[in-house]
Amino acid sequence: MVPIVTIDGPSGSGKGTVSKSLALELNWNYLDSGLIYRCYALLHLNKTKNILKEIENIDHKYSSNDESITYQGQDITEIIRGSEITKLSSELSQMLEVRSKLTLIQKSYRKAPGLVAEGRDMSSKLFPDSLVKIYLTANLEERVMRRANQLRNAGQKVNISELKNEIELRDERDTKRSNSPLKQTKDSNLIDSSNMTVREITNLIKKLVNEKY
């Protein structure tokens, strides 16, 4: 079986940054499940036909300090990270029909030599056989500031109070939804990233990988 690391956690916990860092160091494949939902939301908003087929045509390139997402020659990196798509993707992710469709796409990422998969139900639903499961979290204030910096770096204006409310609402939706809610599984390793660097977290997870695989 292809080895896999699953990293789940709420918005702003740092799971995307850590997952990319880990995937690059291990030279494994990387699945950003949230990106799949964001792309679905964008195509849904644009009333695109054959959405599932078109999602496969989206190109995701990343490095340790950069990321680009393109579709039909257009850079959509900032668009899908914006508040409108964030809100819509969160709402769509609660629909069982949508989750069922996108599950097949996400599972297709599991290829040799290994996979680092991050999201909200990677450990509990998508890849329950993972030997290294991580639940990454951080305090609310830290998560709000991280999200604010991400939006500012994308050239967007930020209202901290509104952003905090948005994150709290998303936390509530993610943890209380009936379909694949965000939760820490019994066999997940809890990591609080509030006062940790990406390097420290990456090294900690790599140690677990070496122990299990």
Second form
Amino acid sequence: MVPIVTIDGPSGSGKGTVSKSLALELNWNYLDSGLIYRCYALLHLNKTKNILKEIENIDHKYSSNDESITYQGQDITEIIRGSEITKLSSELSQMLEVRSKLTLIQKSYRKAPGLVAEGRDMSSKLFPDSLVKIYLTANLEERVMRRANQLRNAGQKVNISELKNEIELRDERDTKRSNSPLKQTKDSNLIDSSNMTVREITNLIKKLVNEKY
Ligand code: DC
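Next up, can you give the form predicted together with 2'-deoxycytidine-5'-monophosphate (DC) of this protein, since the form predicted on its own came first?
Zooming out: every chain and molecule, the one shown earlier first.
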């Protein structure tokens, strides 16, 4: 079986940056499952027909600290990461019908030599047989500051108290929903990234992978 590292956690926990840097270092494939939900939300908003097929036409290029998402020749990075799609993807992801539709696409990323998959239900639902399971978190203040920096770097204005409310609301939706909520599975390694660098976390996960593989 193709080995997988699953990294689940709330928004701002650092799972995106860590997963990308780990995938690049291991030379494994990378699944940003949140991006699949975001693409679904955008195409749903645009009333696109044949959404599942169109999701495959969305191109995601990334390095450890940068990314670009394009669709039909247009750069959609900003809209995909913006607040409207952030909220809509969280709302739509509560629906079992949406989750089931997006299962196969996510599973198709499992290809040799390995996969780093990040999201909310990677360890619990999508890849319960993964080699190393990580539950990555950070305290709320730290997560708000990270998200604020991301938005500022993307040239957007930030209101910290609004952002904090948004993150708390999204945490609530993502952890309390009845379908595949975000939770730490019993066999996951808990990492609190509040006071750790990306390098430290990546090295720690690599060590766990090397112990098993
Ligand atoms: O990781 P993200 O912020 O890009 O995810 C956007 C939304 O998608 C998130 O609020 C909940 C949903 N999501 C999910 O339900 N299951 C996943 N595995 C990944 C994301």
